[in-house]
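Shown here is one chain on its own, the form predicted alone, set out as C-alpha cells.
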Amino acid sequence: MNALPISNSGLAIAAGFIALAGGVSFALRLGVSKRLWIAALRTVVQLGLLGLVLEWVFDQRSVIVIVAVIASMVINAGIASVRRTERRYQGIWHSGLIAVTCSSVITAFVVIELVIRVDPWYEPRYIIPLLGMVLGNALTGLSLCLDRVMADLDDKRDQVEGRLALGATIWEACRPFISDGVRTGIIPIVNSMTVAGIVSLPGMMTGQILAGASPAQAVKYQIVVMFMIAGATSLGALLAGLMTFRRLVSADHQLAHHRLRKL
C-alpha cells in the first residue's frame, strides 16, 4: 500500500488554511498577514524544489552528490542556528556550524550504521530524511542555548565578577549559565518526547503509516527518531555552550564581556 496522491486542487483547497490564518491575522490587526504569505511562498517554493533535487539525488545513488548535498544542510543548518540569535562574538559562526555538524552528522550516522543497519551508508532516501530531521531540531536547541547563555554571561556579569571575587574560578562562577543556556536549549525536545502518543502523533510515525507501513514498525522508527534527536540536541547545545564560555573568557581567565555586540 502506497500513500494516495494530492492532486493540484487538493493543494488549493489546503491553501485556504493560509487564507484563514491571514483573516485572523487581518481581523485582529496582528500585523502578520504579510509576513504569513511570504513564509507561505517560501515554503511552496523552497519545498517543491526540494522535491526535484531529491528526485534527482535519488536517481543518481552517487556518493560524492550525497556527501554535497550532507554538506549543504550541515551549513545552513549552522547559518541558521546563529541568525537566530541577538548577540554575536566572533567566531560564533565557526562554533554554530562545529556544534551542528559534531551533534548532527555523528548521530546521524550511528542510527544509519548501528541501528538501521542501512547499506550503503549513502543510501539517500534513508540518510537525508534522517539527518534533516535531526538538523532542525538540533539547530533549534543550539539557537536556544547560544541565546541564554550569551545573555545572561552578559546581563549578569556583576554576578560572575561577585563569585570571582569570592575565590570562585572562571568555570565555576560561568557554569550555572552554561547549564542554564544548555537546560533551555533542551527542554523543546523533552516537551516533544513528553507528550509524543498522547497528545502528537510525531511527523516520522505519521508519513510512515500514510506510506504503507506497520504501526508497530513505524513507532520504532519514530522512537529511534526522538531519541537522536534528543543526543544531538543535548551535544549540540553543551557544545554551543562550552565554545560560547571559551570565547568569553580572556588569558586571564576573566569574563571578557566586551566581545559580545547586541544585534
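Positions refer to the first chain, counted from 1. Since the model is a prediction, treat every value here as computed from it, not as a measurement. What changes on going to the form predicted in complex with its partner chain:
- Going by which superposition fits each C-alpha best, Ala15 and Arg88 move as two different rigid units between these two forms.
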Given for the second form:
Amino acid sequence: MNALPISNSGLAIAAGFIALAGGVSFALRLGVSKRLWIAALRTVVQLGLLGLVLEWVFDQRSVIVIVAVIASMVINAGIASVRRTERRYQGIWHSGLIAVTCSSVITAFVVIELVIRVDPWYEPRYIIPLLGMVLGNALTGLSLCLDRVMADLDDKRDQVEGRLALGATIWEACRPFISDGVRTGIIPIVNSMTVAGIVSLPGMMTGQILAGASPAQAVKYQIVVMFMIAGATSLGALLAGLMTFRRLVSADHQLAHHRLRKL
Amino acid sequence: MVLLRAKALAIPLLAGEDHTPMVGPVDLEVHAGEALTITGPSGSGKSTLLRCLAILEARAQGSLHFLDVQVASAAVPAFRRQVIYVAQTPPRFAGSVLESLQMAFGFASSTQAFSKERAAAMCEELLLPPDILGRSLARVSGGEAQRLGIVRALLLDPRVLLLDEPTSALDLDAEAAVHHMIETWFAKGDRATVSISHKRELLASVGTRRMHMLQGRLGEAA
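What would the structure be for the form predicted in complex with its partner chain, given that what you showed me was the form predicted alone?
Entire complex below, previous chain first.
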C-alpha cells in the first residue's frame, strides 16, 4: 500500500494556509508577512530541488555516485556544525568534520548493515534518508557541545586556571566543562526520546504510517532511528569536546586561551 | 637556597597586538626566606609575570627552575602545588565553599589529606563568618572570596606563594589577619613569597626585597 498521491490543486489548497497566516500577520501588523512569504517560497524551492535530487539519487545504482552523495552530505553537516558556533580556533573545521563523520557514518552503517540488513548497503532509498536524519541531529548536538565548551573555556577561564594553580592536570581542570558541553549536546535527543509518542508523534513514524506501513513496523523503525541518533549525537559531541580540548591546551598543562577567537 | 629561578622569561608581542602586556625578558631568583614585593604602574605586566612564574601563560618563553631542577611538562601540576598562584579575584567555582576548599585534595597530584577542622579554623582566623563553609561560593562577597583564595592555597602548605594584590578587597582587620596567617606559614622556614601590592607590604617584619616593574621589565626598586 502506498500513500494517496497529492495533486497540484491539492498543493494549491495547502498554499491557502500560508495566505491565511499572511492575512493574520497583515491584519495584526505582526510585521512578519514578508518573512513568511520568503520562508514559504524557500520551503517550496528547497524541497522541490530536494525532490528532484532524490528522484535522481534513488535511481543511481553506482556505489561511486552514492559515496559522493554521502561525502557531500557529511561535509555540509561538518561545515554547518561549526558555522553555528560563536567562537573559532585553528583547526575547528577539521574537528567538526571529523566528529560528524566518525559519529554519523559509523552509526548509520551499523544500522544499515546489522539492524536493517540492507543489501547492497548503498541502496540509496535507505542510506540517504537514514544518514540525513542522523547527520541533521548529530550536527545540532555537536555544535551545541562545541559552542558550550568554547564558551566555558573562554568565560570560565579563571576557574580552569584556578584549578590548574592548585595542582590540577589540564584534564582535571577542564573535565567539568567538557562534561557540561557533552551534556548540553545530548539534551535535545534525550528530550525527544523522553516525550516520544506522548507529546510528539515522531515525524518519521508519522510519515511511514501515512505511507502505509503498519504502526508496529513504523514504531520499530522509529526506535532504531532514535537510538541511532542518540548514539551518534553522544559520540559526535564527545569527539568535538575532546578535540576542542586538545587544541586549546598545551603540553605544560596550560589553557592556550589565545588560540580562541570570538566572532 | 634558590627556590625559584626564572631565565629569560618573556611573552613576545604578536604582530598586530598592542594591548597585551608584553613581559620580559625577565631573569629572577627567589630565595628561601625571601619576601619579594613587585611594584609598578598598572599595565606594566606584574600580574602577567606572576602568572608566568606559575606556568599559566601559554605564550611564555624561557625556562623555570624549582629547587634547581628545570620544571618538565609532566611535573607542572606538582610544581604548581609547591608554587601557588593566588589571583587578585579568586574564581567562583561551582558548588559550596567547602567543596572549593576540598577540591585540590581530589587532584591526582595531591599527596595530602583534607581536614575540615583545619579549613574551618583557618576561615575563622581570617574573620570569615562561621557558616561560610556551607554557603555557595557564588554568593560570598568579594572580600570573602579573596580570603578563601588564601585559605585554599595555604591548606596545601606550598613552598612559594605568588600573591596578586592579596588584600585589595579587605578592610584593615581582615588584612591584618591575612598578613598574620601568611607570616605564620612563612615562619615554618624555607618559604618565599612574590607579591604585588599597592597596600601595606606583606611580611614587612621579615624585611622585604622590592623590585619595580616598568613596561614588562623588572628592575631593583630605587
